[in-house]
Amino acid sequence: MYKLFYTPGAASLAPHAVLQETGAPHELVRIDLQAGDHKRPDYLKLNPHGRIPTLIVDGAPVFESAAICMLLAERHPEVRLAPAPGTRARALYLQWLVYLTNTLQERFLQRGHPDWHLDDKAAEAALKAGAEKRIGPMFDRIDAALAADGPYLAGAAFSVADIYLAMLVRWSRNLPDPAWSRPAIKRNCDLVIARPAFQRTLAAEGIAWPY
């Protein structure tokens, strides 16, 4: 049994979808960001950052999304959610996950709480702006990949990147050029939320996909 610590629709959506997606038994508990949920001691002793998500595994918390979903591909092979090792699939997929994790999700967190890095309200708008408009020619390198290699970021064989992408790509639906206008990008999503999973996933966080 695993215990997910997620909001809706925020960075735990991916490892829900992953949860999903293995078919495992789990426990959903909802954090309130407004209420200050993730700021008090219960939630710190398990997460010291007051961040989303937090997964419970063997008793033990784990944190950050992408490691989150890495971990639970390793745990359930039976799923196949990761190409082999040593295959030139695995090197695209743990090549993907981390540009998502450490690349893209990063300008949307400098977009959406430039707070959490800057203390001066105009450098907070500068960087606000500048995030913003890096994440557009982002999602047109992921594209042309897709386009190239796809349908999927590890070519043929779906994994948990797809899932992280379709995460970040829901994220995007308030630019002036969302994520799914670029075809390659929509038709990896339109894979993904087809899936028995993600349709779970949404349909247990209450949140509908925005096209």
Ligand SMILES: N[C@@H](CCC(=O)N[C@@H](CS)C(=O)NCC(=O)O)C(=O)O
Second form
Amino acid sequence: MYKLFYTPGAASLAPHAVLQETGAPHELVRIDLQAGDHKRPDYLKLNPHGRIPTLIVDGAPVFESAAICMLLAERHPEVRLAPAPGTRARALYLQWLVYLTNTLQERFLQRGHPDWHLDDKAAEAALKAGAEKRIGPMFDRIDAALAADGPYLAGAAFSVADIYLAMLVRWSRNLPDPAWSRPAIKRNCDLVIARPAFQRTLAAEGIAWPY
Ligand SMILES: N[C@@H](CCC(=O)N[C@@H](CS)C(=O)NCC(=O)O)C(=O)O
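Having displayed the form predicted alone, please output the structure of the form predicted together with this ligand.
First the chain shown before, then all remaining chains and molecules of the complex.
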């Protein structure tokens, strides 16, 4: 039995959707960021960073959204959520998942939480604006890759990287140019959203795509 600490629509959305894909029994624990649940001592014992998500696996906590996605794919190979090691598809899966988490997601965090990076209010505004300006070109490059080698990030095979991308595409909903305005990203995202597991995830979190 897994236990996932989540906040609707947050960085927990991808791990939650991967959990739903596995079909494994799990418990969801909702964390209220406004109420500061993630800074309470009992949560900090599980995740000292005070961030969402955390997954309890065999009684022990694991944090970092992308790591949780990869771990679940590895623990449930029968569901085929990651390409086989040694293949070109595996290389693309690793490349894009790491890019999504350490580059694109980071830009979203700079845009949403410039105060996590700087102590100077004026500089924070500049960081936020700079991050926002850089997100669109990142989606452009992902779109070009999907147009050339898609429909999935790993080519013909669906993987947790596509779920991760859908989470970040949703985060772009308030940008002047949301990611789904790009045709290959839209095609990829439509395939992910249509999956029953993704629909169950949205329903369980009480959110509708893309809001
Ligand atoms: N790299 C981390 C980032 C996690 C993260 O920053 N999550 C946000 C929610 S999207 C959070 O915990 N925010 C806490 C806060 O706003 O204080 C991951 O992917 O798990």
